[in-house]
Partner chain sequence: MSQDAFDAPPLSQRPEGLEVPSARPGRSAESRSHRAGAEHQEALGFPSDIPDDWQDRALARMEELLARNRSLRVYLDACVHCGACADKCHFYLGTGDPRNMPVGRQDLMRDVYRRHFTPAGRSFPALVRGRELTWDVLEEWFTYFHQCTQCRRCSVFCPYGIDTAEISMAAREILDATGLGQKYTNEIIGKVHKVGNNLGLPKPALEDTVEGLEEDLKDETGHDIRIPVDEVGADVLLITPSADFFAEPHVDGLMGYAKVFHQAGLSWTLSSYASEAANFAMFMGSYEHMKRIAERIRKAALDLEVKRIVVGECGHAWRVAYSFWNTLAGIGQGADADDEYARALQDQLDRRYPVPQHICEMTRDLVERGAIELDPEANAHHGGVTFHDSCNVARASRMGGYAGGQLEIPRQLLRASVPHFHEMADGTTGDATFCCGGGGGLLTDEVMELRVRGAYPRASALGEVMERQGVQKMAAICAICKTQFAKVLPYYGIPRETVISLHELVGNAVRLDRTEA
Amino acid sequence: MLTATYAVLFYLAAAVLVLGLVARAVRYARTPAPLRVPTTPAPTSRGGAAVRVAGEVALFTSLFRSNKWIWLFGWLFHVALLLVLLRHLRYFLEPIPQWVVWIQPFGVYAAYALAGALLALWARRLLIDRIRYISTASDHLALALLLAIGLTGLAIKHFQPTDIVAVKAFFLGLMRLDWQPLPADPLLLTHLALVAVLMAVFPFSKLLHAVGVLFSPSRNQPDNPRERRHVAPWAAALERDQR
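Which coordinates fit this single chain in the form predicted on its own?
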């Protein structure tokens, strides 16, 4: 019963995550951008705009220019989260690639960095008056959820180790539609339930900025209004109808 419950939970969470991300991406792509609105100084070519977006995704360049402390903790959190996620690939791949084996110890250290960065970002929302004023319940809940996932993962590692072979068999079984027993360890079950919740709420929360930044016209548009007239497709259709 326990295995079936968590199997269904992860199937539903994965479906919500994938469909939600696709729906949001389609919505962003279809949103009209009638004007050139790149934040200047900006590149004047499409290639330059792509490099700019890549810089935002990988290095948070605009945040670095605006606030070094927030950039430090924000960038540290995202890099640590990436390492933790890559470390967890060992539960989904068989055989395990050698590079996944190599990053295992770094993934453990990254879990500590992730928790520390989240605490710093949460303290910012609680202690700085102007940030606390604009923070909503969803902001605090997102930080609490991420922190709870990180802390329960560390607790499993150090205080209540689980049968990782059985855990891997469970997730491989999910992908192969061949369910395998899931260990009934309380910390593990709590950790997995929190992960499923995060998967389900991700497409509908502010965490979706991970996708939204790719569609931001202030970042992905080249600054070339003098060289090339920018006409949105719907505006071009109106012009044709008026002729």
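What I would like now is the form predicted in complex with the partner chain, since the data block earlier showed the form predicted on its own; can you produce it?
Shown below: the chain alone.
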């Protein structure tokens, strides 16, 4: 029963996550950007614009210019999250690639960094009056959810080690459509349930910034409006009607 519940939960969460994100990306891609609006100085070529976006994704370049503390905690959080996710690949890959084995210890340090960065970001949200002013309940909940996932993960590691062979069998089973029993440790179940919630709310929340950053016209457009004529489909129709 437990195994089935979690299996269904994860299938649903994964479906919502993937379909939700794809739907958003398609919607963004299909919505025309009628005018050239890169924030200048901007690269004049497509390749240059791609590098600019890559810099935003990997290094948070604008945020770095903007606010060193938010940059530090925000970047630390995201890199730590990436490492932790990569560490978890061992539950999904058989055989485990050597590099995944190699990063295992870093994944653990990263989990601490992740929790620390989240606490720091939350403290900012609570203590600085202008950030408190803009915060919504969902902003706090997103932090709480991520922190709870990180802390339950650390607690499993340190206080209630679970049968990781069985956990791996469960996830491999999910992927092979051949369900295997999930250990019934309360911490593990909490951890997994929270992860499923995170996956499911992702496409409906501000976590969408992960997709949005790729589609931001002020960052991804090359600066070439004098050299090329860009006309959105609806604007072209307008022009035709006029004549």
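Here the structure is a predicted model, which means the values were calculated and not measured. Numbering follows the first chain given and starts at 1. What we label the rigid core is the largest C-alpha set whose atoms superpose within 1.5 Å from one form to the other.
A.B. asks: So, superposing on the core, is the move of residue 8 at the CA at least 2 angstroms between the two forms?
C.D. replies: Not so; residue 8 is displaced by less than 2 Å.
A.B. asks: With both forms fitted on the core, how large is the C-alpha shift of residue 237 between the two forms in Å?
C.D. replies: For residue 237, the alpha-carbon shift amounts to 3.3 Å.
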